[in-house]
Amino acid sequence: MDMSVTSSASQPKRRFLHEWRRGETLAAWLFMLPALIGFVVFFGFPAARGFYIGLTEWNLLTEPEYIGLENYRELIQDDEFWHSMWVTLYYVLLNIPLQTVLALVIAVVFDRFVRGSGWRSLLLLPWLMPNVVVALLFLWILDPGLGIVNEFFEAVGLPSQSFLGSVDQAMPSIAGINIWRHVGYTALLLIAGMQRIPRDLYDAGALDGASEVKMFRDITLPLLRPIMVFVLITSIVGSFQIFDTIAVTTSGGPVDATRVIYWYIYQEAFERFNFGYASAASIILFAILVVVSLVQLRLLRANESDLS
């Protein structure tokens, strides 16, 4: 048989399938043209704008004036911007090892033993309500004089707690408060991924003998590593960024035990009006949390699946 005849008889087909994927590739960028548009406008330009922000002075009432990069030696300098940050890791180790290990637990009993749909959807009631809402529902819950936990505490004999009052209490009571509002969605996220493991893989491990610890630790936590990837980022990202329960409930206080970042750039910005100072400090903010995005992927191998 002649390959000449072959190969233009072939000639047509790969150019029908060439122009066919050039032709899906412009439809899928048509469909993400919105989006697209929306992250420049609403995101893309905005961080540009604010990083030449931080290359200036500004107070809003003048026009910016540039002066390179002082604003950042100054924030190196900074004491107060430090301390902010400081308080914000102990918020986020408070926070995303509990709230982790407990959406673990919730998800593993939901999954192995609650089989209705009903009580799954009332785990994410915390969750829907706003942060504003839950900031104001626990600060009467945890009050000093009136709230019912310290009623409690007084009718078993305890005594009471200033919780939100107290530097040493109220940035394990802040951590409290959001873990009570997102565990329930995030223990969501983990059933979702425990019901794309294979169920045979569970039977063979019976057969075996293994206990529920062994399959918990050998089958689940391993092939669940795709969502905990996506839960760690986003909750460790969410975390540096809190800042309604705290301007609700603290304001950055007692004694600045709970200033986070997020309230000392707020401070910055809208008591002092030094905008560009606070718009260095976000920048800052950002590499940071792109920094520890990184390095939790390539940590947590999120590119790689035990699913296969």
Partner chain sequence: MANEALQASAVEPDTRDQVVGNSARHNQTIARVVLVLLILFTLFPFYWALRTALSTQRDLLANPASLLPVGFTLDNFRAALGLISTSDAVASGGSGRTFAFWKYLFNTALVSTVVAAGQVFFSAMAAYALARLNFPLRNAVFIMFLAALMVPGVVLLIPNFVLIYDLGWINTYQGIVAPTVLMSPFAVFFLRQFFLGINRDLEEAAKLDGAGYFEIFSRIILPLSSGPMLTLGIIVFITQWNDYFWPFLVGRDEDVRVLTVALSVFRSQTPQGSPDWPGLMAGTLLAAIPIIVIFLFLGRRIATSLQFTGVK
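Got the form predicted on its own; any chance of the form predicted together with its partner chain too?
A lone chain is what you will see next.
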């Protein structure tokens, strides 16, 4: 301030910049106002309120009654809750390994042998479709009576299957449906990671007579680790939150075989009106997702990139 009074040449410019800057704080908050309202009202406040609702007994119509950790105590002893946790974990274990391996195969083929990026967009098509649409397409394809898969089985002499109508096959069927929707998108992200691996590594490998399998194991896989961590964390966290496909195809059945944690929370809140209990269950799921992410980061040492 004082400086600007004494120095003559740059005085107008400086004062101008100073004035400009003073308004800066106000302008910044004005620019952020709509987004901040959105953040506070629909992210910050609900997140805090979710914790609080989890400490109450509440049916939405009467006043919530504070009961401390009672909901959590009950949840730990609730067989239905644990059942839905196991069912969810079972789904994740059916979904993620197969999806990741298939995506890796597709990604290697695209990265190594398919020139041009035009074909890559095809990978995206299933992922752009609404879950509800995908679920309905496969509900028909897998129909026990008239579905084309069973018609094919009969034609080649195999017994027909119930798929989504069977306790044993419902969850693998759901996993298959979601693999169809997600495998291309996963491959697309892996391709992006692979394209950052220097091409001369492969050329050198080829000159040494290394096979594609060997190059995949010794070059691609180790150098792909950072993107692999990202892909695995987002797909596992997403996989834990499966709901739409189940809501449209099995509604948690048959006999609770697909009653995943999201479906359990939905039923507790919106069918039984136990809002407190359901909130507590969602907080536990949240905690599990945080732990899963942290463990994966640690196991896969995400911050170490062999390329940089």
